[in-house]
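Just one chain follows, in the form predicted alone, and it is written as structure tokens.
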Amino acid sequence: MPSAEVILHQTHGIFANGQWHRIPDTRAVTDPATGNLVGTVAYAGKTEAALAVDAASQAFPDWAARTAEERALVLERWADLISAHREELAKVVTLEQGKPLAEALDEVDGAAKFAKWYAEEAKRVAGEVVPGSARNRRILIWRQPVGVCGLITPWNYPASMVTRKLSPALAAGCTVVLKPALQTPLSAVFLFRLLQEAGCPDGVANLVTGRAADIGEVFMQHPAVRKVSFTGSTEVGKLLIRQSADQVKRLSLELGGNAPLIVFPDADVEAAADGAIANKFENAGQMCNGINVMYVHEQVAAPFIERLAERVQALRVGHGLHPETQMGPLIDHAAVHHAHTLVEDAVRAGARVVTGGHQLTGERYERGSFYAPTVLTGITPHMRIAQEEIFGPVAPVVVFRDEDAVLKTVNATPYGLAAYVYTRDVRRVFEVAERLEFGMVAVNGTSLSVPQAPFGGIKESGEGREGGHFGIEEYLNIKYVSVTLGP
């Protein structure tokens, strides 16, 4: 049975065909909120990435002729299991990620929510039957799995991205290669080590962790993969597309944001405010769907300001591993140099910092990589902290006065992950959420991800969808077969 300590104190290998395979290479992980060593694990390259897909591709046969039901079984125990190990699993989250411990308890709920919904989805995925052109012909429909997958997951949820794109696959029948983050890989292994007890065939899923270039390529040019899943920036998303073409491998993408929140005159302000804080600073502020930018109306936008700059100010930051912490780390220096570079830019063209807008100092701070939650005002929509993903504890505040000038701004971007609205009109509610250009909006409320919808976005910020049985669709082939019965 994994446990926590057993993950933090072994140094480890990557996992293809059911085994653990230990190479010379490995690599340290820290613990961002100390700089503290975590774990170690291996910095494979692209032999150990051919190794595992050829694991996979071995396995893809049997794995693919298996019933939904077996499929479904093997999901339903992992999901117990994760269940079972949570506490254990969300100590690796907060040490390898810095997240607070409350925030990866919900991460790694969800985790295990998605692995429960696909193995009832598993049971879902049906063919059709359509009329033919004669009477002597029958048209069928069937959906079979893609192949052998190639899953890349970030390193910001590193335990629910694992099963969010996991299960979908196994569900469908695939066989899959996973590459979590190099800086919080010991989710992943520990979420491997609870699939294989869970009772997954040997080659069907396999783990290796190591260098991303490297283990991209064999993904993007073995010709047994036949999908790529990946989450991380727009940048890397293109050059997956690119790569993606010479064999036309099926890519889900879920890219960059620059998500927006809509505040307008008839909200509950209050309700807005404290929304906003839930969604901008969890996971201090790095959340692919996080809001980047608050658009409030000249009507509220004292309120709405002074109520978020008070609870902002009362942010307990610190380890994730203590009770009282509201907020961690970033992942790392180079964030908090991001975060802050943007603040800086702003300020020189003429922002207002309302609180925090500096990094964290002090004894308690000086290993980590803090940032003081943020809250800027007098912020323009050409600011770069307007344009760009801030990924960071920094919540700017643009006061608008015109709606379609509002959603003409916000719609000026090259992203389109999430956006939010906070109104109690029932004409805003519709008109505002159809004339988004963002693939999902969520209306007086700031929570997206959940197993049964399909989360993506459009345009740069990527293509496919990850939930519901839009998640499993992207795993399967659509095959058409016609039968003429005789003459």
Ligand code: NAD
Second form
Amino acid sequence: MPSAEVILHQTHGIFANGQWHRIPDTRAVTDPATGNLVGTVAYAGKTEAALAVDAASQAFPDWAARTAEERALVLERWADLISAHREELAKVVTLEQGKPLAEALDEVDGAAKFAKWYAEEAKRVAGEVVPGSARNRRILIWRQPVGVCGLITPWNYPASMVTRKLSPALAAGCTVVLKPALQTPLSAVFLFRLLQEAGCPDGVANLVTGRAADIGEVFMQHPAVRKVSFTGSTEVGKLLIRQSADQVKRLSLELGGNAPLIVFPDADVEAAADGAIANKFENAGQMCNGINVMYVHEQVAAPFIERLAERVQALRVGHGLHPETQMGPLIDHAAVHHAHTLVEDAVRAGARVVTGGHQLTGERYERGSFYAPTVLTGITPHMRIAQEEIFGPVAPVVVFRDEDAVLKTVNATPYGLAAYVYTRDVRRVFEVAERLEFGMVAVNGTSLSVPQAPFGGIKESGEGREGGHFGIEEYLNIKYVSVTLGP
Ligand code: NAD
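Having seen the form predicted alone, could you give me the form predicted together with nicotinamide-adenine-dinucleotide?
Below, the chain from earlier opens the complete complex, with every other chain and molecule after it.
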């Protein structure tokens, strides 16, 4: 039975063909709140990645041929095991990633829900029969698994990102090799141990931790890999698009964002401020669909900023395992530096720091990468902080006057992942949602990720969707079969 103690403070190899293989080259995993060692994983490269792809390739025909019920059973058991180990897994998430335990528990519950949902969706994959163009002709449309898939996940949601990708892939009948982020591989190790216990056949799911660029290259160059699903930065996403050209690999890309929150004058201002905080400071602002900039109408700007600042000042920052903690550290010092650089740039350009605006120091924060929850006003849309993804606990507020102008401004970004709107006007609900150039729009709320809905972006935020029946389509090829019955 895996437990947090089995995962933490151990050395983990790669997982290929149902076996854990230790390799001499390893890397430490550290707690971003303290810098302490929390585990050690293989630092694998091309050889191990190729071994894992070969294992997935050998396992594919049998897995693809199994009935949907058989594949669903593995996913159902996996979901149940994740739920049964929720506290243990959440502790691992907090220790390697930093988020408060309550948030880690939510993430783990979400991870289990994805496995459960795709266990059900596996049984709904069906083809079509369409009328032929001759009396003796039949047209059949089949959906078949694409084959071996390379899956690459980021560090910000180290448990749920794994099940979001593995569950639809396995449900569809694909076999996989997962490469998690090197900062947070232990949650993936834990999930793979549970998947093994759930009865996943050898070779169906493989795990390789190590050199990102080398493993990515194997995914792109090995002819057995037919699809790569990636969640991470737009920069790496663009590199993968270029690399995918040689063998025309299928791609799903969940990339960066620049999500606006727009608060209209008819909004429930308290609800808007509370929703803004729940989203912006979740995971210390390190969320792809996290609000980047808050656009607030001038008629409601004062009460909105007042409530926002009051509540942000009260946020308790500390170690994620401490029961009082509401916000943890950022993933590393580079992330702190990035957030602070954007704050400094905004201040130089005329922004005002309402609260925060600095790195947290002092005994409690000494060895971790902590940044104070921050609110900035006097922001204009051309500032770097409004243009770039902050990925930290900084809430910049732009005051606007005109609906058309604010929509033009927020649509001008090259990103298009998520947008948030607060209004009570039913005309605005529809017209604004229609005009926003984003893959997802939340009205009067700031939470989006659920297994039954298609999560994903447009423009430079990527292509493809995770969640819903759309999510499983990403792992299925369409085959058109024309049958002529006779002369
Ligand atoms: P990143 O792109 O640096 O890393 C993501 C993953 O890609 C990691 O596993 C990393 O090891 C791997 N990687 C890095 N270089 C690679 C290469 N050359 N070839 C193959 N793999 C490579 O991103 P990050 O800093 O870990 O994550 C933060 C970014 O992810 C943010 O931009 C955020 O918006 C985005 N993100 C998007 C979503 C979404 O659903 N759209 C969700 C979470 C995070």
